[in-house]
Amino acid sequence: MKNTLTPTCLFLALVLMCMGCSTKAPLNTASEAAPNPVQYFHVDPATAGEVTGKVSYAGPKPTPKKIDMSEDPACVSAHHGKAVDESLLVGPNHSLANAFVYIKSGLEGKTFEVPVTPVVIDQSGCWFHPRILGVQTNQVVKIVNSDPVTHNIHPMAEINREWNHSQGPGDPALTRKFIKPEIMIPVKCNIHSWMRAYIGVLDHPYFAVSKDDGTFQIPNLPPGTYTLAIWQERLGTQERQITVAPGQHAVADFTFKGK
C-alpha cells in the first residue's frame, strides 16, 4: 500500500522539523550588569580631625587582688608568685588604663577598608596580651602562644560565632575573623580560669584603648558630630556627644567613679 501523508500530517511534520532546526540562543549572562564595586570612604587629609582625652578614676585607689596560679607551676614561675588582677588598673595620678573608647554613631553610610595587618593576641606569662583590644570586622586576628604550657582561647561571642581552640607550646598561630560589630566580646582560657581579655569589633577604624596614663587618641576622623562611647570591664559604659570641626580636634575626658 502506498504510504501517503495527508495535508494535515504534512503540515505538522514541517512544524516539528522547523522546531528541531531552530534553537534558542543561550542567555548572555556576561551582558548582565555586574555588581558595583564597594566604594570605600577616604578621609580628606585637609579636613581630618581627631579626638583626644584622658580617662580617670575617682575614689580611693583599689588594692590589687592577688591571683592564685598554683594550679600551674609554670604560670607561678612566670610571675614569681606575684600575679595580681588587672581588671582595674589605676595609676598614681588616678589615671585609668585599659578603657575601650570608640565612635558609637555618626559614621553611618560610610564603608571603610579592612586593614591588611593582623591584630595579634599573645598568650604570654599566662595572660592574654593585650587584655583589651579593638579590631575591624573581617580583619585577621592572629593568636599565638609564647608560653611553655597549653592554653585555650575561647571568645564568648553573642553576635558573632563563638569558638574555642586549644594551643600548645610551639603550635602554629591561629587566625580568625569576626564578621559583625560587637562590643565587647569576653575571652577566656578554659584551662587557666584567671586569663581574661575583651575584644571590641567595629566596622570602622575609630577606636582606641586608654594607656597607662589614661590618655587616648582617635586620629584621622572626618568632620562631624558623633556619639563617643567608653567601656571599662568593671565600671561600665559612658557616652557623650562630640563635634569635630574640619582640621581640628575635640577633647573628651572621662571620669569613672569607684564602685
The other form holds:
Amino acid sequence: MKNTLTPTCLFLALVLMCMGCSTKAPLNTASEAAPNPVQYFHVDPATAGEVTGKVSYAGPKPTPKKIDMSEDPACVSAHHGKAVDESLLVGPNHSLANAFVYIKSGLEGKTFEVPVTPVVIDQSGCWFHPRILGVQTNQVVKIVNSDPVTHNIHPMAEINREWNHSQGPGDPALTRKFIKPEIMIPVKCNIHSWMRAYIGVLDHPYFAVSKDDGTFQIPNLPPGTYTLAIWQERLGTQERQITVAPGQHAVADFTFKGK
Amino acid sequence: MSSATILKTPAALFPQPLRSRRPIPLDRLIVPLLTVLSLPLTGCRAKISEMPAGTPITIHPPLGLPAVPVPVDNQPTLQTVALGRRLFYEQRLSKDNSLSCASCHNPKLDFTDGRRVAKGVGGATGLRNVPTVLNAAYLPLLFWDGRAKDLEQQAGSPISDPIEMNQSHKVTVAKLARDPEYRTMFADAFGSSDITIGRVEKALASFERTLLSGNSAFDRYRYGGDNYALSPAQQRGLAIFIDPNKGNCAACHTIDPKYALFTDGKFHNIGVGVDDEGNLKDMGRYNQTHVDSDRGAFKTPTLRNIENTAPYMHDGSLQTLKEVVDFYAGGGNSNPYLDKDIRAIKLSGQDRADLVEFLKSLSGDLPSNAGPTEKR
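Given the form predicted on its own above, I would also like to look at the protein as it appears in the form predicted in complex with its partner chain.
After this comes the whole thing, all chains and molecules, with the earlier chain placed first.
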C-alpha cells in the first residue's frame, strides 16, 4: 500500500505543480470571461425621450423653524448664517424643492452601468449637503467632513446594511456603497440630532431631485410605459403611469396637498 | 534563594502521575534518573541565576494607586532598579544604536512618543500607538493585544522586534557584555557579572514598576478629601464619567473605592479601525486568543495622564480628547464585533466639554529618579 501510494502522490503532486504553472494564464482569462458576462443596456440616442415636471405644494407656505444648534457651540460657529428646518422647502408659486422623483417600474430586465463618478455627501456647518440624494447601486458614495467637529454618519438602512462611522475633523473621506435598491434611507448624525439626509438607491439612473423652483428632469429615457413615483420626506409618496414615446418629452406635474 | 529554585525546578518538570504509577521499580530508578536529568537542567539555570540581589526596596504608590504587585522571583532592589533605569535609556539595545526604550517611551511625553504609531529602527513604521509606561506595573497583560503576561516578558519583545529595535537578544547581551560598567552593574544587581536577556528583562521590569503616577487633582478630590481639587466642570464631568446612563466610561475605565487604575485590563472592540468595506484593519486580541468576540478588541488603556499622551486609540487615529469623547458620543464605528456597551449616547455639548475637563484632572505627579542617568 505504502509503496503504491508514494509514487501516486508524487505523480499527483507533479501534475498539480505542472498545472499550477501551465494553466495560470488560461485560468485568468477564464475568470475574466465570466460565464455570464453582464450585458449592459445602452439607450439608443435616436429614440431616447425624457420626463420633466414640476412639484407643487398646495398648502400655506410653512414658516421656517430655527434649528437649535446650541448643544454644540462648534456647530453654531461652523454654521455660517442661521440654520432653519429644511424638511419642507416651499418656494415662490408653491414650488416644492427636495422631492425625490424616480422610475419605480418599467425598466425590469435592463442592467445599467454603474457610474464611475462618486456621489458626494458633505457634512458642513453641522448639516448634510445635499439633504436629498440619489445614487445607483454599487456607485461610490463619498462622505466628506468639512467641519471642525466630529460627526458620526448613520444611514439607517433596512434593506442595505445599517452602519455608522465616526469622522473627525480633517479625517479622510469615507467611501461606501449601497448594494441594493432602497427608497429612502434616512441618514442621521449620531452626535448632532438635527442633521438629516435621505438617500435613494436605485439600480438605474432614472431619478431626480426637484430643484428650488420645483422642477425636475429625467433625461435619456428609453421609450416605454413607466410608473413614475415621487417621495417627499414629510408629505409621503405619489405614483402615476407615464408613457414616453420614441424621442418624445413627457410631462408629469405633481401636487402635494397642504398639511 | 537561588539554590532553592534550582532544587524545585526538576521536580516540577517531572510529571506526577508517572512517579506514582509504578512505585517500586521506578522509584529506585527515579532518584538517580532525577539526579542525572537535573544536572544539565539545573546546570543551565545554576550557572547564571536571574534572581535579583542587592538591597530590597518597597515601592510606595502615590495617592490614588494601590500597592504595586511584584513577582516572587523579581523583588525589586536598589540595584536592579538602577540597572533597569540605565538600560531603559540604552541605545545599544537597538540594531544601529539609535533607539532606546525611551525613544518611544519618552519621559518628556509621559513615556509616550506623540506619534500616531511607533517608529522603529531605520524609520520602520509600527502597527500601533505607543502606550505610556506609567502605571503599567498594574496591568495584568501587556501590549494592546495582551500578548505579554508581565513586564518581564514585555521588556524583551521590542528589542528583538524587526519593526522596533530589531536586534537579537544574543547581540544585545554581547554588546552590553563589552561594557565593563554594565558588568559591574549586573554583578551588583544579580550577584554575578554575567549578562543574560532574562536579567535585562527583569531589571527593565523592576525599573518600570517604579514609574508610577498618581496624586492628580482627581486623586486629591476622590481619595485625599480635597473638595476643591476639581473645578465645577470637572466635577460634572466625573459624574457623567461614572453614570451608567450617561458616559458610562467607568464601566471599562474603572474607579475603585480606594484607588483608580482607569482600566479594567480587559479587551474591547470599540469600533476603532474599521475600513470602508466595514471590516476591521487590525484583529487585535483575536490574534492571541482566536475567540470571535475578541476580533478588533484592544486593551482598555489607562486614562491617567491622558492629556499628555495624544494621539489616542490603538491606531493613534484620534488627535484630541474632544475627538475621543465625540467618538464615543457617536457610538464609534459599527462592525460585527462591537462591544455591547458601545452605543450612541445622549451627551449634550456641555456634557462632552465637561468630560474633557475631567480627563484633564487625571494628570498626576511624575515619578522622580526616572530620567536618564549620567555615566558613572
